[in-house]
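Only one chain is included here, represented as structure tokens and corresponding to the form predicted on its own.
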Amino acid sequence: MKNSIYLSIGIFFGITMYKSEAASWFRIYEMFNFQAFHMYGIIGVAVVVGIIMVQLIKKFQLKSFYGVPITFNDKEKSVKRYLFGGIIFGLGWALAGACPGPMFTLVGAGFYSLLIVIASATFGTYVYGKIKNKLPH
């Protein structure tokens, strides 16, 4: 039952990403060239909705589907951490033409070459997991 809820949410998210053109390589290209506001608007709305949802979760002490309280742990504030992480993420996004969410949407839309990007992102996540204790953060 819970998996079908997650699947439904994922399908709805994918359709929304595709119809809003957030998964469009052209829109992402426009964004990185500062030629259009389209993607900045989508990202801005997502940030505002995220802030509101986090505050509501904290205020009403909401629980997950499994009945576990949702908690937020403070993170270490570090300029290097976010600067280097953002640069690596942005370079990957620019080279692939898609961030992680739209990658799956694009595969669903028939762009099967993104399977290589998904495999590479998965491998990169695995490598990070193996070496994260040796990194300076």
Partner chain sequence: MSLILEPWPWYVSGFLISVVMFVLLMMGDQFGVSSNLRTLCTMCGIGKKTTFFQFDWRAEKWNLLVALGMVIGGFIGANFLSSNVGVSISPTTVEQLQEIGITSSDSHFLPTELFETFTLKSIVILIVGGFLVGFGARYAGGCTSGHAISGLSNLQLPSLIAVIGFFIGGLVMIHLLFPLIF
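Think of the rigid core as the biggest set of C-alphas that the two forms share within 1.5 Å after superposition. Bear in mind the structure is a predicted one, so any value in this text is a computation, not a measurement. Numbering follows the first chain given and starts at 1. What changes on going to the form predicted together with the partner chain:
Comparing the chain between these two forms, the hinge between its two rigid parts falls at 80, out of the candidates 65, 95, 60, 80. Annotation: rigid-body hinge motion between these two forms, rotation of the minor part against the major part equal to 13 degrees.
One more: the block was the form predicted on its own; return the form predicted together with the partner chain.
Chain alone follows, minus partners and molecules.
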């Protein structure tokens, strides 16, 4: 049961990524050129509605479907790791035109070359894990 819910959430999200065109390299290129509002609208609405949802969860101390109180962990305070890591991520996002979610969606949509991107992203994660202690965080 639980497994099928996760799978369904993924299917729903994958369809949304494809149908919103957020999974399209063209939309990412257009976004970084500030030539359309589309991507900013998507992220903007998701964040504004998201903020309201999180505030409501906190205000009404909502419990999960399984009766456990929903908690939020504050992210570790730092500037370096978020800024440096973010910049590296952004360079790749603009080059490949896909962030991790859309990579999976695009494989399903029939773009098998994204398997190269996923394999390479997994390798990038591996290299990060290997040299993590040598990087400023």
